[in-house]
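A single chain comes next, written as structure tokens; it is the form predicted alone.
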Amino acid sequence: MPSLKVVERDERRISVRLKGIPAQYANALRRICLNGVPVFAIDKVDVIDNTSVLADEGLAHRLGLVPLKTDLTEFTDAGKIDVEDPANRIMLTLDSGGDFKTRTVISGDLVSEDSYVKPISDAIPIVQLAPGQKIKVEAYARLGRGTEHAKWNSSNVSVLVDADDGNDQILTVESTGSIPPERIVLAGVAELQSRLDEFGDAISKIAAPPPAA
């Protein structure tokens, strides 16, 4: 009977043994764990003030690459969420203020309107400001998948290798920190099952005999 067994796990990384699972399904799970599990990332940035050496586009790009914590239990139908609806976005603000010394703006300077969706670390550097320089932005994060852009990747790496014995395989997933690694695997399994069900329904419709005249 197909099964998954945890071989090794820590805060950021998990390895599971896939037993009795066809190689094509195991590889599909690997790909989903890499870029198919939805996470939050900053997608739109309104620059109110920016006197740094970094152009507005560069600042927006860096903010987009800051991993954000994501709680998938709040988004059970993430694939059906209207990403254009403002209600499905989380706003984060950043106001460096003025200063008379050189300083580095870091991810900890971002203030989120959501108590959970915030940077995974307060120490990620964004831009260095010279004396007198400042930035002020309003950033909006939304759910997305890595198939759309790498900033929505839920994991840094997802590797599948053959186990030492039998036909088992070992799947290793290293989280970006947005979601615990075990949650990535569980969400990946659920997503794979959903895709297989949709595919099965599509095949059934094609194979079904035409209605009688």
Second form
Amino acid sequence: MPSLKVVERDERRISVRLKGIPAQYANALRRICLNGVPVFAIDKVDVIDNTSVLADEGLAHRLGLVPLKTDLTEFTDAGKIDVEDPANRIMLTLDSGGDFKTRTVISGDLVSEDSYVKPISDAIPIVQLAPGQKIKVEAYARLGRGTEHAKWNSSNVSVLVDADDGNDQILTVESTGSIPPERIVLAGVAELQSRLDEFGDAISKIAAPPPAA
Amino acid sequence: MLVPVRCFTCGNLVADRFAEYKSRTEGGEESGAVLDSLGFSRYCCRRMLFTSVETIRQIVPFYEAIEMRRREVQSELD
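Form predicted alone already given; the form predicted in complex with its partner chain follows:
Full assembly next; the chain just shown is listed first.
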């Protein structure tokens, strides 16, 4: 009887003992925990004003890498969400500058229209503004997967090792902070199941022989 | 130009701890011990903070000077 047991757990990482689970299935789960669980990240940035020393694309790149808190329970079918639909985007605005002293713009200055999807830390420096310099941007976050760009990775580290007795495997997942680690494993199992179902459907369609002429 | 937001290798967020790392190492603490206490256990994340040089701090003073000069000229005109 396959089973799953939590060995160790804190707010950033979790270790799970996988009992009676085939190696290929366990490895698929490991890979999905790493980059298959959807999380929010800033994807499009409208630069309204930028007189800082950082180029627009540099600014957009830094904003994109800011990890955002993601609540997957709100998106039960996250894999099927149309990411191109503007209704599924979350806007974050940043308006800073015009001070008399040099200041560092931090992730805490980002104003999100959603109460949950926010930077996981308020202390991430985005850019430094000299007096008279200004930035004003509208950034749009959307759900994505690490397979598209590493900024959407759900975990920093996802490793599978054999347990001491050699029979079981231990999966260790370290979250980027966007989703709690235990949610990554649970969402990973659901994601793997839906991918297998999809694959099974595709195979059964191919396997059906064409009607004889 | 600024500290990288995340570790290049593993994607761990590092930028939010850089200010503390810098102030503590400049205060005379040993880098390795500071990195340990900040919880950076992997060498990929440790090198991100250890080898970071914020060149923006060398550029911004010029813009501060430009703004200062602009204000001087402005006040002379007024």
